[in-house]
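The chain below stands alone, shown as structure tokens; this is the form predicted alone.
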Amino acid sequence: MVLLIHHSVSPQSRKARLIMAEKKMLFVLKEEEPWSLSQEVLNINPAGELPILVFDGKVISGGYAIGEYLEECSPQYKLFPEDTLERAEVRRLMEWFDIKFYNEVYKYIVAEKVIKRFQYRQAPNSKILKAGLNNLNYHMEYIEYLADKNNYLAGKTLTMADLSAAAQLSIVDYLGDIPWNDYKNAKLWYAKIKSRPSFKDILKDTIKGITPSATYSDLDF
């Protein structure tokens, strides 16, 4: 059996959710809350994060290290390039989209809008709202700049980088906070990855006591 432990707020859960489908793997779901973690879940990984797989009874801790394990296990199905400088770039932006946007976006605006309101009760604040939104006008112009230069992000083919971004800016397209408009390559190669198979249990998650954007499962938004 495949388990994958994880939480929809989870860029992390959602990229392993994400590779998992695109490699046709047939895996169950268990969710913990990331701000409320059970003893069972840190006995399994100290480091108090998720996701967790658990794969015929391994246990592989962490975003980073379940990626290239499922490469690894499903090569039928790849999600690198056989070009060793290309596989560096998907690489490299792999680190953008898990690191840089997750630092520069995330922890500014879903840390603030879901976290903080369920981890400690309180309202988001105004101004950490207004950088994280600053910051994420910057990381759409790369994206934009990306989605006009390639078919994908990395190159010709879908990569870990696409699955990488779409996983962090799913959550933030969940609390409409995109400005899709303005960026008319960055939408369309969206649409394009949020219109794969792999993408629909995705586009049906929810958050407790918090509405989606009106085109967050929208496929033509």
Second form
Number of protein chains: 2
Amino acid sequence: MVLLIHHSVSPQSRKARLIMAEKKMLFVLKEEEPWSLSQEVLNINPAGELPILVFDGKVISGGYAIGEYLEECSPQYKLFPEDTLERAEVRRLMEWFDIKFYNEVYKYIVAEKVIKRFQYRQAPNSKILKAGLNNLNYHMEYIEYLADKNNYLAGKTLTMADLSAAAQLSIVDYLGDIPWNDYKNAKLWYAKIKSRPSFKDILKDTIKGITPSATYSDLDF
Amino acid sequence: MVLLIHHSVSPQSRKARLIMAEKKMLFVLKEEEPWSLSQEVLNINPAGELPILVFDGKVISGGYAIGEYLEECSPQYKLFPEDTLERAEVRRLMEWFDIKFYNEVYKYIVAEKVIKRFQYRQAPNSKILKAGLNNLNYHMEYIEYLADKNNYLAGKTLTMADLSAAAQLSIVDYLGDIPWNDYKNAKLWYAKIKSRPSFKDILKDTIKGITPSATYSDLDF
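Other form of same protein, the form predicted in complex with a further copy of the same chain, not the form predicted alone:
What follows is the whole complex; the chain from before opens it.
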């Protein structure tokens, strides 16, 4: 059995779900709130981070390890290209979204609006939010540039890089903060990702106490 | 030809040098100051981060992509174990040091003492430094625990996880901030890594204007 301990507000959790869905794997989800992790989860993953993958009884944690592990264990639907240099480009972009976007956008917008609310019962700081929205524009410009060059962010086919980016963006989009109409190519790319069967479950996600933006689950946003 | 555009204060640069030295690769170094990157470097890597690997004319950037690329292109000296689950453990620990240690220790100590000085000509903030030293103790406890369980951090043999950890630690050690005597097993593990031929060059590193700690290059520290 494959179990993913996850939360809808965790981008690495969303990415793992997308990878498994693209690979047509069957898996079960168990939700844990990142702001009040159970002792059981902390024992399994000392980093105190989601998701945690339990794959036939074996525990794998860390977004980097989980992505590579899923590709190695389920190679029939490839999410890395065959060529080593193209694979390096996919991994460069994964790091860009998993780490750089996360540090520059997620931590400013999602952490302010969602995590702070549930963990510390505090309202978001408008200065931090504004900085996050500025950073978001810089990242949207980069996605616009990549999506203009190719069908997918790292080349002609769907790869892990698209799933890393879409996982992050989908949470910010849930909060209604992405100015899609300013970024035509990025929007076309996201519409393509959003329409994939692997994305269906993500579009049904709800974050307790926060209503998704009007177009979150709309394929013609 | 293999060229690494690097800087001694960049942990991912140190890691790439250690990986290549362990793989007995020949490479040339070109130094760039992370606080004043040339336009050429910014054009090559839009993330504005070091290192950048130029491998037979092909450009690879991002610590994650470079590590995996070097393993794929030079598999004769393996730094990942054969078993998929053991590989996942190595990658979990790499993420721990490359990202978590970096965010919780490097950004508080090295960024305060070195980057701030050269980039902004400011003195370090003692509160931030103190927080970094607290975080360092937590990470040293974790290394102590790992080094007590096994010869190397991820198991019985040297892997990328040891190089990720040693790359980060060596910079903090240059500044003299590691209380080695409080962590016996961690010290034994680091002494072993420090004595490897791959580490020789790292121990000759100098950061302009900052004298290394008395025991930085001492194998019997």
